[in-house]
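This document starts with one chain, in the form predicted alone, laid out as structure tokens.
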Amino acid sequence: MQKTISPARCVQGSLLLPGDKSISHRYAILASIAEGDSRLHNFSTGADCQSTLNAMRALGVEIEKENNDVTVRGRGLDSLREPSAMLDAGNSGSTIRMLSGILAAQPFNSEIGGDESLSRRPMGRIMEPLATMGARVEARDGRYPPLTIHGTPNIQPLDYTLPVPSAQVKTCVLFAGCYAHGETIVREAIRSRDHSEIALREFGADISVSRRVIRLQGRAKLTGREMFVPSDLSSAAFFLVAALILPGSELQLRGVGLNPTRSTLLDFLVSTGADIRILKVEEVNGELVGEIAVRHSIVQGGVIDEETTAALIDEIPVLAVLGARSENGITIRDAGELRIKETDRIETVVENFRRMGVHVDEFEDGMHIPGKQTFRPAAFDSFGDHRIAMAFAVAALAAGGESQLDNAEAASVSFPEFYGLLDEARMS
């Protein structure tokens, strides 16, 4: 789908973001395994999110999906049902991730695969760890999707130590951890989203966390949960971008996660000179949830890196588009996890950086944009990627003139209502 972007004014108003994908993901899977009923409301919308529902009721879990509010009839620890197909997770690396440390500890073997995009990512990080607790997974060409997953009842305890930081990997050796017969053990040494062991603890497991170690008790006994899923950081990020570069803008966004592992986002924002306020914050289902509210403002740059970076991983593509407009620019480097995304993040960005004007220089770890950059209007390109979509619509909206979007249905991985909220925000 081609979609034509034209430039606007500022944007204003106050606008409600769907829930987030990454929490959405987690209380999916743990309600399925939990006993009894959970009612998860407002969960993402997002395609990847739809492929973890989908991956469930193929393994057994009655789920019923109500606008954005869905209840998972939870059949407890042990009772998932052997999947008569190859499970699909479409584009989504959280679903392919995450369930795997499910399906390494059932009495049964499965396979999961995606889509194109998925199917080139690698899988060695969930591979290694799950064949050290004794399930066998078997890869295309040693390390890609689809897998085999030879599952074991008999799943060990672990004692890990993450090689990266990666909250998806620490989520897989968790959720394996919670069959197995004692400790299981994730040690951090740069801190990740937390959301999994939150979502953990408020499903009832014992689950303890000190110094960047995570300690959790298996055979974990499940109970199924009312939850909210706040709304999404990362997608509040294209919302902010756009009001920080778009002079008058003011935006009001609500019921937004504020999770401080996530909050490096507003942190560096704020650091560049951005003009970001948190309003209302409330603890909900042990997340923190708030008002974000943000105008337009003259940003300073900076430079993303090391923990920084690790933190940013997904902001990164419209914090490029912030640091072409602001004063200093951006440089971003630590960043080589950006090539095995759902595109390579890193030369998709560049690309449609250079066709709009913008100079940046290409790292293998990164990228330098200088600031003060004039945006032109441009044929951009997805490539498939949902962040990449959305940061260069926003993009688009400092342009001087219409922009063309190729393969614009991207952004409904993550958010499909974005097209319509920005069109909510713009004022032209």
Given for the second form:
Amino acid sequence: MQKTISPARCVQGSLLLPGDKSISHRYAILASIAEGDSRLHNFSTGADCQSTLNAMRALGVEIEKENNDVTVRGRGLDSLREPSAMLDAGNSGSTIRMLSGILAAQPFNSEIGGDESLSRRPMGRIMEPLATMGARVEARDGRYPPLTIHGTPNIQPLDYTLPVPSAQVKTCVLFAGCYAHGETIVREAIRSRDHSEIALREFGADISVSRRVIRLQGRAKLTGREMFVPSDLSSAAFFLVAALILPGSELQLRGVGLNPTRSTLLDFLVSTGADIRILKVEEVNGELVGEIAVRHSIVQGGVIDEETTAALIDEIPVLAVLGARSENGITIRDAGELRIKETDRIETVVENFRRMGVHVDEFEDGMHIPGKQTFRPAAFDSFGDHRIAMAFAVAALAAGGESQLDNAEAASVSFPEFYGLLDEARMS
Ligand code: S3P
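Structure of the form predicted together with shikimate-3-phosphate (previous: the form predicted alone):
Next comes the full complex, this chain leading.
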């Protein structure tokens, strides 16, 4: 689908964004292996999380969905049944990597694959720990989907130091560890999002976290319950940047997840001069939730590297757009992981910048975007990547005329309501 995006004078209003993608995946999977029914409110509307729900259904779990509320009728750790066909993770790296941890501990074999983009994403990072736990995983060319997972009911606990800062890999090991007798330990050098640790505790697992060492006691006893999914801060990022770059903008984003392992985004924006205030913070199911108020601001720009890069990895495409409008530009380093996301996000950001006449220096592990640049209207392409679609839809708002965005529908992977909400907020 091609979308025409005309420039906006500013964005205004009070918005309620859909449920967090990362948290929704975890709740759907854990509710499926818990005992008893769970009600998951404000579940992500994105296609990725529907892939997780459909995969759980294919494993025999009864799941009902009414608007954004999902009822999962969990029947315990050992209730899953052998799927009759290959499980389809669609575009979702989270689905394939997290669910593989569960599949590794089943008394049956399963296959899981996805679309063309997912089929290019590396799986060695989960195959290696799962093999040490006793499950054999076969992959195309030794490391790409589809995967054939030879599950074992005799899965072993593991003491694992993450070689890459990846919450998906951490989750995969912890989910397999739920089935192992004994203590599974995951050690992280760089902190990654901790939604799995929080969700496991909420569903009743015996789990402790101290100085980046996570200890989970297996076999975990999980109990179904009622959970509320906060709105997705990574989706909010597109509206935050739109408000920051368009003079006269003022937005309130309600009920947004503010987990400290995700809110480095807000710390970075404030540190660079953004007028952002956090109101009404509360804790819901172990997650912080609050309202964000943002106003147009002159931002200075800065450097994103090391741990900050890991904490902001999903927001980098839209922060690159902000960088081009900042006073001094933004430099992004230590971001090699961007090259193995839904697209090579360094390449796809650089290509779209080139099309709009924005100067950017590309590095193997990042990029430098000088500040104070003018945006020309352009023919953008999402290249099938949801975050590239939304980042350049935001850039198009600040261009001097109408832009076209090819493959705009990719946004629905995480945020189907994106264009509608953007139209609601824009003032022309
Ligand atoms: C996610 C972890 C990150 C992130 C992805 C969601 C998660 O991936 O980029 O969008 O929900 O755990 P990695 O684990 O590959 O860093």
